[in-house]
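Here you get one chain, nothing else, as structure tokens; it is the form predicted alone.
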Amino acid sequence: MTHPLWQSIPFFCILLPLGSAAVTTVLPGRIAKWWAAIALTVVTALSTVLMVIFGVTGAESYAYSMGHYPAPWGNEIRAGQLEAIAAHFFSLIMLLSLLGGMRKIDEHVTKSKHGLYYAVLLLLTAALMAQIYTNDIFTAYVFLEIMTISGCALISARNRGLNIVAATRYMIMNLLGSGLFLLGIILLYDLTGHLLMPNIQEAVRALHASGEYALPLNVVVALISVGLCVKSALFPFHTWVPDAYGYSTPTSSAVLSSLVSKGYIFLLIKIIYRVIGMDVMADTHIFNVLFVFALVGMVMGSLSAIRQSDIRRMIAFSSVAQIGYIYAGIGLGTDAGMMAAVFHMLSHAVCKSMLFLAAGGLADASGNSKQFRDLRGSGFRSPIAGVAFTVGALSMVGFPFLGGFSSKVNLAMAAAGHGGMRALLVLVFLAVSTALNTLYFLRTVITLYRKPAEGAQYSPERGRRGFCFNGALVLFICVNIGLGLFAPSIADAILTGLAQFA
């Protein structure tokens, strides 16, 4: 069977950063920089054509086997509107983390490493359109196993001791997580005889119908949903999260907080629709366990942030309570609240990538010190890093205009949509999240513009990061007030893509 060209565009997605990884470890660091950055980019070029296509067109989801073999002997891959979507800001979050961060790149990762630093990013590059457009649920797991890997390696690429011990807490949480999922997988694999979704997805529906096998069906539920909330995250699974965020270069904090966590979700939103089936789902109770723990980690993770003093943790744990926010949408179980939180996984990766690169900046200009007693007047010293945590920081709290708005709009219009003591819940916690955030996100900025403490100097060349910095952060900006103005268009083609995803 042909198709048409544009249908290509995911298999090229996956196996140009795939192959781009493989040539950058033989390039010398300069060359390999580059040459990564020119890879994001037509990567993000063509998900862009491919979201478009989708967008105005109409265009229907479709399956594209690679190689000579049809599924469910050979390998396929399958695109949809929801899918594009999701491609397209996650290669334009990596390029701008990447553009953003190149200086602290060089800083902080020895020279002789730069290459495979960069090839890291590609490996992780394509591990996420893989997840993202893979139709085979151990194709997933195994892409899953090389973010897992990318991450560690991401994290530890900063030769410290501290880097270290943060990076084998984050391989001990996230081995626990995929033994989880590659457990649920086996048993789901031993229930059903397939690995190819559409086909799991049938014999799922058939055992349910039946009755056979309830209670080994509900425990690969339950496995697979850990396993992924492990990864991503979801509170009290979050001990690993401050030292991964808090202690890596900018670049590897920006797409460990943004995309990383965002993959395993995404992963888990396209089992819930494409292997298990919503309905199914629902009959198991997860979606009570995963509402309760997120509602728990909006609140945990915010009174976390706000004990911190030093911004790069404070903005780690702001994660936590973020999580929380895309998993009460998920655990709503209902179409408009798996668009709130996809919305928001998009909104939070933005917002977090431009957080971290924009804290790199301002403790540049404050001595190199992350500390919020000398991060006084750094808003002045960079001022474009100061406006990009600013907008980053009124977009979380829930600024009209902004991406971080429509995100909580969405989700209480879900609430609300659902009804009874769920849509009561997600209000009042909500609120209260809303109201952590102020505290911290306002207070920090705050900080920003204050007169700095009597005697402190600061070198002003240390401010100064360079065009593609300030460029990355201008785009973020942009980004995410796009984000606000055109909610509702994303949030139908975001529901459109939903639709095509079942």
The other form holds:
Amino acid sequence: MTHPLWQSIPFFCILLPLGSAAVTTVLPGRIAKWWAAIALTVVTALSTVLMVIFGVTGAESYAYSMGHYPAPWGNEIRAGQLEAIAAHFFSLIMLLSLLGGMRKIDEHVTKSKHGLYYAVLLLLTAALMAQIYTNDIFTAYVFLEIMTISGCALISARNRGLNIVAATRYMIMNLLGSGLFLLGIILLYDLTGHLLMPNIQEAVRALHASGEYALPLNVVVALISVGLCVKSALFPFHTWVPDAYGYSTPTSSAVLSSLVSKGYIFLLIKIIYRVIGMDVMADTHIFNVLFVFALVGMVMGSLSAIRQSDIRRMIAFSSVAQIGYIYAGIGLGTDAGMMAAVFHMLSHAVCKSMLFLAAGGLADASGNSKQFRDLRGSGFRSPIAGVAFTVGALSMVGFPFLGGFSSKVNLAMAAAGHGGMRALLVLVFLAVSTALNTLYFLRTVITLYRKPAEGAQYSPERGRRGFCFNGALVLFICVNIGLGLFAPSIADAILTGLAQFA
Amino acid sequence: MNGLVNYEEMAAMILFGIGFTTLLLNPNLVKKIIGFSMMDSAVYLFLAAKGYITGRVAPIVVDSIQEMEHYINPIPAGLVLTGIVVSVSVTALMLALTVRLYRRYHTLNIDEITRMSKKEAEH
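Got the form predicted alone; any chance of the form predicted together with the partner chain too?
Below is the whole assembly, all chains and molecules, this chain first.
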């Protein structure tokens, strides 16, 4: 079977970063940096082309057989509208995070290890692309572990005691998650005898209809969902988040908070639609469990964020709350809820990475301190970082014309469409969480533009962070505003993609 | 008695439980790694036990027997091998982290290490 050339794009999006990762390990740091930047640019460009092809021509989703072995034996890649959108945003964020944090990487990572840092970043990109595109559940597991390992390397790249401890705690929690996920897919393989997603779904539907193996099927659904929840740091499993995001170099924090956790959630959504099936999933009542944890997380994350005196830890705790929003959308158990979840995944990813980079710049302009009392007036010392942080904060709060506003509207509309008790719960928790968000984000923005404390001296040089940093932040601001302005058409595209999923 | 027929699967589940709890609750880093290895090996035991059918052989054609009923499916064994590679690399990474932590803090207790690292950062 032959494919048109554009259908090979997903394959190259996985292979190019994977191959580049191998090359950059032996290159000297400076060349490795530009190699990584160019490779990521190419992946972003290819993903954009794929997204445009799906968006404009309305092409059908397709399965791409690797090595030309037909379906039940060979390994497959699948691409559709939703995968193309996710790949586009994820690779763009990866590229911008790399550009924005380059100076900080030079500062934080040991000089001889620079090449390895970029290799890990590329490996992470490859794993992310493979998770988005794969049609095989065991391949998904392997790349999930690659993602976990490269995440650990990103945290521990900064050679301080705090970072190694954070990386260890991150690994422990993630290994528990992958253990559960692995057991889940192995049980599923035993039940169905297949590894490719469409074949499993066929078998699961037959099992569900006949009522055979109902209990093992429930166990499988629970193991897979809980495993992925643990890995993506849903509320009670978030204990490693503040240290891991708070202490690592800004690029690592940006990538971990906005991409790694989203990769797991994307996989979960893919499994819900393409492996287990929406109706079977709903019958197991797992959505109720996710829904409850999500709602508690939305409020608890924000409450913890208010208590922080360190800007990076505050943003990290805000991530916990935002993951709660995403799971609340999933927990509604409807297509509209799932659309709200995917949209919030994108808007949170775009926003959170910008906030982490901007916070890094602001701290740099304040004598390298991340405490609020030292950050006063840093918005004037590092103007572009200040504006970027303000835009990000407004988006998180839900200011109109920004991504965060549309995702809140989507979630509220999905809840209203669902009706009943759940609609009420979502709306109440959404209101409470938004109020709390406003409290701590606007407090931070006001701090940034207050007069500095008496007698504080900052060197203005450190505020100007160079072309890459400023350029990346300006692009991030544009993407945030673009996501807000084109929200309805993106939401439509996500819905089409979800329809192709089923 | 199902327990007598499926004793391998039962053993696998018990081992998984022991490994999981050790990884989650034991404060000693080396014991945590041992727990992790047990947890993953339990899954592979489960997979290997499920993949084997008594009386059949590995799918290598000797004596030109072509019937499918003579052989077992090789995929579970392939999955076990892939899984082992993954867990070996993760174990190596965890051990490397543990070595670095032990050199710095001279203890293996993760709670103690966390406390010491926070104190170190305050100074």
